[in-house]
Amino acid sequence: MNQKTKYDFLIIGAGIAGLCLAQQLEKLGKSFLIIDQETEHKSSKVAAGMFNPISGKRMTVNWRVQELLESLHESFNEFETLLGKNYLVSANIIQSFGNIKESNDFTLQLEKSNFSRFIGSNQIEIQGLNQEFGSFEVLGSGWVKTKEWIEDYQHYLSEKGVLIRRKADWQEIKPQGIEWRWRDHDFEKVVSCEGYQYQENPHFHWLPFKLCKGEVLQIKCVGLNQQYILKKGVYLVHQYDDVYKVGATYEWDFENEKPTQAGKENLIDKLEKLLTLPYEIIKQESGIRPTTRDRAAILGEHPLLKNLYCFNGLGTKGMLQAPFLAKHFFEAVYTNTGLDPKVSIERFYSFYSTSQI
């Protein structure tokens, strides 16, 4: 391990959020350590890593979408240069309508310029895709080879001696005035990027996270157009050869982190409505998403403990949001410009009580 004893930052968690923060710190010339315990069911390791300027059944344009997309492409250009691999795949989505109402709602949305600029053709016929009620093309979308990127960047950070593989024990992370200490190391600031493991953090457990389990399948299907992401109830993202990732479920009440038969049946039911070609199920996986009460990320400083920060709750849009939010976070920390109210932790300060310390 790196023998340096004084650092600018301690980051807890090396998922999508923690790694995007680490990239920003490297660019700013800041020193840091990351503590991360490898777990099987991190959503970042399971998810397809899709990014989509339009989301939800209401087909709404995402918050600050242009900045999100620009930051995503800029960051992964840098990751790809650093690590010598390609991770970001540009692939337009072919969204198939499930019924006439969805088609009518889409027509109304087209009247809005901020929506229509992300819409391409509605005349693309895809072999194997059920397009009974029509479909449309979403521009500017794609996916990141998330698992591969995470493993490669974690290896790079480990080789540099700044990623430590162990479970973070908050009994060992203690405030020292306005700074922090972990074992023999001192830090100016600590950032919690713990995902669904935030529950074990005694300082941020009061935040209104709502964990959501997601299950995905890998299937083999011959004859599909691999150029596009297909979407109707679930997404179908090409991985390699004739293998695709299918997902995802949204389970708000669950017993454990493991894949379930009910989750598998849910995905198969939706897959049958999406595909008209035969397929073979290869694998089933599951992960826990750190979603929040209002479906927006939570960034910012603890209401009482100086220089202790939260960067969490990126939820289902983690890959799209993380690069921009990492930059936004550090600009706020170092320039005192303030965080966007939509993602600022201050919107939940009323949930906190000093008796919780």
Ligand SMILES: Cc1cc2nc3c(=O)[nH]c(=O)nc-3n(C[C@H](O)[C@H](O)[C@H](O)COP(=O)(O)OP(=O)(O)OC[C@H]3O[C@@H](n4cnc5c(N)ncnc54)[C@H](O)[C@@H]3O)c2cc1C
Contents of the next structure:
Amino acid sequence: MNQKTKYDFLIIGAGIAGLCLAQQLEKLGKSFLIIDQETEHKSSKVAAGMFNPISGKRMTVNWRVQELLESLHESFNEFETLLGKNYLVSANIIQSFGNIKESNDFTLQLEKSNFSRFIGSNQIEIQGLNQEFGSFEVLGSGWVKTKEWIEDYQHYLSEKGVLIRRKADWQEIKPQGIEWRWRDHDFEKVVSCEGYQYQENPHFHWLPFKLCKGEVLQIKCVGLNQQYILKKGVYLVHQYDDVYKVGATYEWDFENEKPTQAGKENLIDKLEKLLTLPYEIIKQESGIRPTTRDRAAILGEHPLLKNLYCFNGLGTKGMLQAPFLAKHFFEAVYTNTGLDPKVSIERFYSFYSTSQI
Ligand SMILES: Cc1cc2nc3c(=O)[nH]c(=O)nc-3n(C[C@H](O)[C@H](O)[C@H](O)COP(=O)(O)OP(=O)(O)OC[C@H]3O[C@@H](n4cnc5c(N)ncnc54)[C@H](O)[C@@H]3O)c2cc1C
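Would you mind generating the form predicted in complex with the named molecule now that we have the form predicted on its own?
To see the whole picture, the full complex is given below, headed by that same chain.
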């Protein structure tokens, strides 16, 4: 580890959130340490890394979508230069309808909404995809090879001596006037990027998260078109060779982080409706998404503790949102421009009371 004792930032958590903040800090020339405990069920490593400008059954265009997409591409161009690998794959989605009603609803929605700029052809035929009720192409989408990127960037940060592998104990992270101290090191500011483990953080456990467990399968299937992401109830994202990630489940009541038989059956059931080719299951994984009650991220300073920040709540769309939100976060910290109210922690200040500490 670095021998330096005074830093600008201490980041807790090196998932998608913490790593996107680290990238911005490097660009800003700020010093930092990042502490991360490796966990098997880290949401960021299980994620398919897919990004899609439109979301949900009601097909709404994402909040600030143009800026989200621009920041995502800019960020991964920079990672390509830094780490020497291309992690972002641009790939349109071929979304197949589940029934006639879905197809009719889509046509109606297309006439009255603003997502048509992201809709391509409805004539693309894909071998192995069940398109009995028709399909359409979503433009501007793709995926990030999330696990590979996380491992490579964490390795780079380790080599620089700024990533520490351990669980951060909040009893050891203490305010010193308006600054913070962890062991022998002083920090101007601390940011919690702990994902669903925010629950163990004594300063932020009061935030209104509504966690959502997700499970995915990895399958081997020969003969599919790897140029597209396929979607029908579940998505199929190419990984390597003939291997695809199939996901995901959305489980709002769950006992623990581990993969379940019910999750597997749910995915197989949907996969059978999507695929017309034989496949073999090779792996099952699970993780917990840091989803919030109003489905928006939570960024900003603690209501009482100066220079203690939260950057969390990336929910189901960590990859699409994190690069833009990391830039937005530091603009707010360093220029006092204020955070977009949709993602600012201030919307939840009324949930906080000192009795909860
Ligand atoms: C099955 C599934 C599929 C998904 N698919 C997609 C997808 O296709 N596209 C997409 O954009 N999003 C997807 N997501 C959502 C995405 O994974 C999340 O939005 C994102 O990973 C959240 O990142 P995070 O860094 O906030 O949290 P996490 O990934 O949970 O990372 C938090 C990190 O902080 C560490 N940590 C926590 N507390 C401490 C502590 N006290 N000390 C040290 N370290 C600590 C943890 O160990 C972990 O490494 C998916 C999620 C799941 C579960």
